[in-house]
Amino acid sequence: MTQWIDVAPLDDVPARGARMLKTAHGCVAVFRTADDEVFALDNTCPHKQGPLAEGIVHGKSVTCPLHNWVFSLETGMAQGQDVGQVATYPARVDAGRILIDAAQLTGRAVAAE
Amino acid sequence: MSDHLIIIGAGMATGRAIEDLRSAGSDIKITLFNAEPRGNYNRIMLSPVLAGDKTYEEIVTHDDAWYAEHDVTCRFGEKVDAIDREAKTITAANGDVLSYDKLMFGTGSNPFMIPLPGHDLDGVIAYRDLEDTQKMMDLGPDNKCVVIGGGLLGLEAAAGMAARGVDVTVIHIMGHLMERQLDEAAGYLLRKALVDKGITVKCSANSKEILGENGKVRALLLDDGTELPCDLLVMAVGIRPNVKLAQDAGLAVGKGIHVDDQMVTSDPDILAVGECVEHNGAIFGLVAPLYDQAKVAAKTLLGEDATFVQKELSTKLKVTGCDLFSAGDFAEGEGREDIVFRDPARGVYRRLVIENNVIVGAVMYGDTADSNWFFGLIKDKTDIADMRETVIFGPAFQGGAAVDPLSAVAALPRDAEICGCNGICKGEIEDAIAAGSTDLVGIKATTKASASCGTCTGLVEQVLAVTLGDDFVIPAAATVCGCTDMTHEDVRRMIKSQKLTSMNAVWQECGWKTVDGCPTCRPALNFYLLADWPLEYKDDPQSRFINERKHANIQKDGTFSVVPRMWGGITTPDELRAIADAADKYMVPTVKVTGGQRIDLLGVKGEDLPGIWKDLNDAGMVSGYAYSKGLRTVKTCVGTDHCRFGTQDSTGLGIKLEKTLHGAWTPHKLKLGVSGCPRNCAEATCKDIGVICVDSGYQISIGGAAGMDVKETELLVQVPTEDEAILVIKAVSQLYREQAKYLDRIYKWMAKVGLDWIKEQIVDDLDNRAALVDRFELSQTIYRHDPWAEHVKKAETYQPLANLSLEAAE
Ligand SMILES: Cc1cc2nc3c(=O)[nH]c(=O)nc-3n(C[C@H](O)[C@H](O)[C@H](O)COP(=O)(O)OP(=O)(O)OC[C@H]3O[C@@H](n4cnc5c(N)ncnc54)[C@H](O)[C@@H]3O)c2cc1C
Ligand code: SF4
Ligand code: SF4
Ligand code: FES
């Protein structure tokens, strides 16, 4: 079951930007690309734990900022010859809000226990 | 007797209704209400009236002769005041009282008018009808007009009236025009458009106060504090739905007057249709839903099935020379991807978005001959999986060609400069070639264009190639990233000669393939547009590394390091104190001297960032840009203060050179050294540049590293004087900052162009040298400052957007 909770207005994270989350279970990264689309995804690099809110976000792909890995945004998996995936939460606008599926988040914990 | 139906407004919508009535046999008897005094004419057709392009005549819909021929009472010029449900009967602005059987709104909507100090003072107006339309007509030629809203109608408000020789001025919120239906890349080439017709856009603008003599309107007051003269203001900035006798009537009513299927009002004896209405959530603002909300009404009065769907809606400007077109959805959504085209010879921008194989939304600028094709794909949701690698070619294409990489160059108009340092024009080259010199050694020979510091020898070749065709073959070079076929130098030499001043400006001249670049492109374009137009382009730190945008460097397990400048590697027993305060404060687990005689505190967490910031800066001290390509230290040993050798004060030199460059972005690190006498304690001479002092002056050297390659300087100059020696390091950071590639440290850039190229730039010719430094010191009356105090108000930026630990522990 989804259950969509309010985290912030998206203008608090800039267009081609992102901004982190915190959850009982680790940080999640909140990304905005250019077309005002948002994505939700681990904050965790799959290579050496690199933040990935703190990367450079280009089209629908944001580049970890330690060592260059590409993941997609929209399924998490690294790009091109790098291997490895990080968790993807749905993640939508409205009325100019980021509304984040919290009900994931949780079944994450679930999961981890 | 048949029955009565009343109808509110005699807009676009209603007009319709009314046809679709009669043309269906329907004998009702019919009274149209009209607050206008004028029956049914196509508003849409305004802006060509305004542009002077057609006649109020030739716009209207139904004239006197129709509305007798069809049998339809006409009370135009009449309100209609108030509605009794209970009773059946309506009420007109003179007192009349009739009775209804059916009633049907059409009462459009209303402009909305910001309510800005002044929005009351006479000629400030909206643009909805005739009346707005004749006062911007009546404004003579040199009359100066500002328009608010740079959306679909003020942008043709501002062309028509340009058209007739007005001064327009477009002031819009937003980044870039028309953000609803276009994406930055083709809001930049209607700007671009618009601005080639003499209007001034000022984009990202806010308004404060609309400013007045003697109850008329004076001038545009924006936040910024500029004035904008005008004679009329416009205000297009969006309208809202025309509810209220709706509301006053007691019918349910939300941002519209509340519809179902049918076109029924929660009244069921009571129909609206057109700008009023609120379907499902939607409201409307063009023309086509109109329609077919006006064809369900007259159905559902037949007493006949029928039901309004909402579909897929496309937007063009009614500009001429201004060819865009936009439609469906192209952003939001998981699961999307982008097929983008660019064409800068034909100043063609096409962008499809596509999902599982079906296009979902479009934005066109130059070439819009295709898209009622496009349209129809998004419409038919036709699976396009067969022909998607053309597809955004257009129907003539499928199957056909590829982008021809030598287009944006074939764009360049004759007079556009390839050679900057010669000031060759892409037309001498033409020449040249047409003469004989079919190679770049003879274009060098005949033009001297890349004779000088070669850097646009890459462009000199791409101009051979588009004149030789398959008889000049370009040798292959590394071009910037994946996202053009041009190298750092093309890029460079276009964005100075065709004045590009922004990113989206560079995609589209030079032909980007993504929509918006990559991790390389990005940073790189960043330096070369704020280097190169300081006043015309703003810093985008979402296109810089994490440590430029943090201005902090960023470790390997996510904190950061802060290093607080030590002009000159001097410091005070307060500051190292401030530091030792700080550093117990926010529990920093290493404190560590740099190679730059610097104090580095490393492991700060990002979130205290903005806090150790603040108590760096109450101290007095600023951040120290140790992250950044840009200047880092100025080494420098003790000089004449203390040493027994020292010949000047080199730390006195040192902390002038860097209050001076501070802040100055470069193409990679910059960091210099100062050392009092040829023993050379600072190391100055493996420094990008190094000052050597001796007895009669200065000796200036560039081009020395300690990195992955170990260079020893080697000189440029010597000058007598402090002052001097001051000039020339700003002006070689200055050639250096103008013409180095991304990423290129002094002696890369030196290798490349030459150490006597540089010499003749800024030891022999003075004039160079003060236009350099001229350059340099308008750059740094923006980029001098420090970003910690700038970050610190916005600290709230550097903590998590939200936590929802508590949430998701339940
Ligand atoms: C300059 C301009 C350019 C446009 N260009 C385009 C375009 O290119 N493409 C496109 O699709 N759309 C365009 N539009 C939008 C389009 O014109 C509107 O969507 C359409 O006209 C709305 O039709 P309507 O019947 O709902 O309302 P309207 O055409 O606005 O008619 C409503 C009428 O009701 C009258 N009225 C209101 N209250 C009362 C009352 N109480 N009693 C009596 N009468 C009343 C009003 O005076 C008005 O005449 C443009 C609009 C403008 C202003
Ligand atoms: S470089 Fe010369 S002046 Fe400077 S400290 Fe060394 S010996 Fe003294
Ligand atoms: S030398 Fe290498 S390991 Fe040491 S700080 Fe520099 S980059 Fe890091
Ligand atoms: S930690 Fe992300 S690429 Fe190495």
The other form holds:
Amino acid sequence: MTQWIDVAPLDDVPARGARMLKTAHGCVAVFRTADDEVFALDNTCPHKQGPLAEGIVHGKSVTCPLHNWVFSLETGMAQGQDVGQVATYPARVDAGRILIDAAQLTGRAVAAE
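With the form predicted together with the partner chain already on screen, would you show the form predicted on its own?
Nothing else is written out below except the one chain.
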């Protein structure tokens, strides 16, 4: 069951940028494309634990700032010859606010325990 929580105004995340946002269910990296689509992913690159929220957003991808691995914002899958994946969480914009599915974030916390 989807349980949307309000995490921030859309304007808090720059176009073609990202921010780490704190929620009641833990931190999540939120990315905004040039077309104002938003995506929520775990912040840690599986390669060398680079902070993806500090990466470069291009199209619907983000490039890790440490070693240039590229991840799809839609699937979390590494692109090209690299192999790996980061978790993604349903996110959307409603009335200028970013909403994330809390049920998915809660599931992450339970799985990590």
